[in-house]
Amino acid sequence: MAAKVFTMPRLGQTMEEGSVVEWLVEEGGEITEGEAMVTIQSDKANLEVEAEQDGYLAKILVTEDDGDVEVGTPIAIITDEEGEDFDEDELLAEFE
């Protein structure tokens, strides 16, 4: 598998947007499936979101300073390999 876009998750049935409270892994850092990767604030609570796969947090697209973004908005790019090349524009094109 190549690079994958990680989007703002829907953490509740009524959640339409959320904000990044804190990235728990640095950009470029290794992630492990099931490990808490980011804390997201919904309209009701702050929740830690776990990585869905092993890999690397190649690029953070939404930070703590960006405020609320809609569910489904790309917030990071995850790769299988450390330092793996990817075409950011191509990956994000389907979300525009």
The other form holds:
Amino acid sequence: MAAKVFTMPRLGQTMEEGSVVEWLVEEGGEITEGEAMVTIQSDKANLEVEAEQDGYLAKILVTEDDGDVEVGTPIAIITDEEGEDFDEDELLAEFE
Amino acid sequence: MDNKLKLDLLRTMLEIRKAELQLAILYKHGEVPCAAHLYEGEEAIAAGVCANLNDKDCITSTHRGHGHCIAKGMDVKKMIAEVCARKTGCCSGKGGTMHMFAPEKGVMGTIGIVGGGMPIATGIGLALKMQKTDNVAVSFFGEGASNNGTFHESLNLASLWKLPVIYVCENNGFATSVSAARSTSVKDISIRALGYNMPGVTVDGNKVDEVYAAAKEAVERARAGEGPTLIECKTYRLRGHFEGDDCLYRTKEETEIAKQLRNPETYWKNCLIIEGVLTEEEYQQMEAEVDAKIAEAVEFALNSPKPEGEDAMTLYHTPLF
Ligand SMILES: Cc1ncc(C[n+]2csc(CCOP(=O)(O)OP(=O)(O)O)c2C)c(N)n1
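Could you please show the structure of the form predicted together with its partner chain, as a counterpart to the form predicted alone just displayed?
First the chain shown before, then all remaining chains and molecules of the complex.
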């Protein structure tokens, strides 16, 4: 059991910030490694970004209303188990 | 092919694919400071060809070169570290994905200049011949590169001088965003061999046994002093040209179908299970071992230091004295 922070991915050489266009999985929903989880707009294109592990999209931190955020900004929390407890402050501390 | 070789081919392909999938993640996390062209779906070609080579045989590779490096025996830790620009990489982290070398294993460069590897492999072939060895050189290149002038120059000289070179064209259907149909005058690249008076064959590049057999024949010819061969391997580039490519030049459906139908590991795993060489449990075991090996390599890379400013001028030249 573990929780992990999912950050704004870098989707190209020149991308410094990006925005969430659409979450393709609902908050709390199951994700599968290699399957599209979120659509991100980079400086160049709209791209579907795949989940990096099997698990659950426990919490969405950045939505389509938030506009551009820097690459590396936490945008979601992923857990191994459904409904797993996690300490959000502790997880996000290293990104402050 | 003996059973050990059959299983080794599967393991090599799995290592290549798993390394590429991890590099895709590392790229998104900002650990890869250069464009990354991944080889997912094409791994049967590198595995099938390189299984015919020894450490003294040389290859030249391309911008899409991670698979060639692994198949030719480069330490996967050093490969991933190099792609992530770490000091422990095969070129001290200063080359990156498109300048990787391991001369002790015969990896003579993942060359980012399209078509650049063919004349180098041809020159290596000349050197090997002049040194009277029975070693061979292999050049991997895309169908896009086969439209470059270097293809003509290289195949002409290699044929004229009967050099021990195997030209392996990885026809994955696209050169960046341009389909082969829109860029290339022939359907099968192998037919171009006729113009150079050398054998040319086309094989299914997703079937490692077909690739292996064609390469074996070509390598044997080359070792026997009978000259070069052109091998075209038909394949499909499952990912974008580079990471972050939106692939608007082809449909998602096309790529999904290719993913289902043209997976080289699934094909070969099924062949081995039907033949009784492998069980499902043994496959799971192999996959777990490969996962662990790649995870270890990723950790090794991420724990390694990056080159410093003071490293900028070192290691570019071999000292003469
Ligand atoms: C001489 C040269 N021209 C253009 C480029 C830009 N470029 C990089 S990869 C590529 C397409 C190569 O296509 P192909 O040879 O079919 O290989 P693939 O990417 O399909 O593996 C191009 C045009 C380059 N690197 N070098």
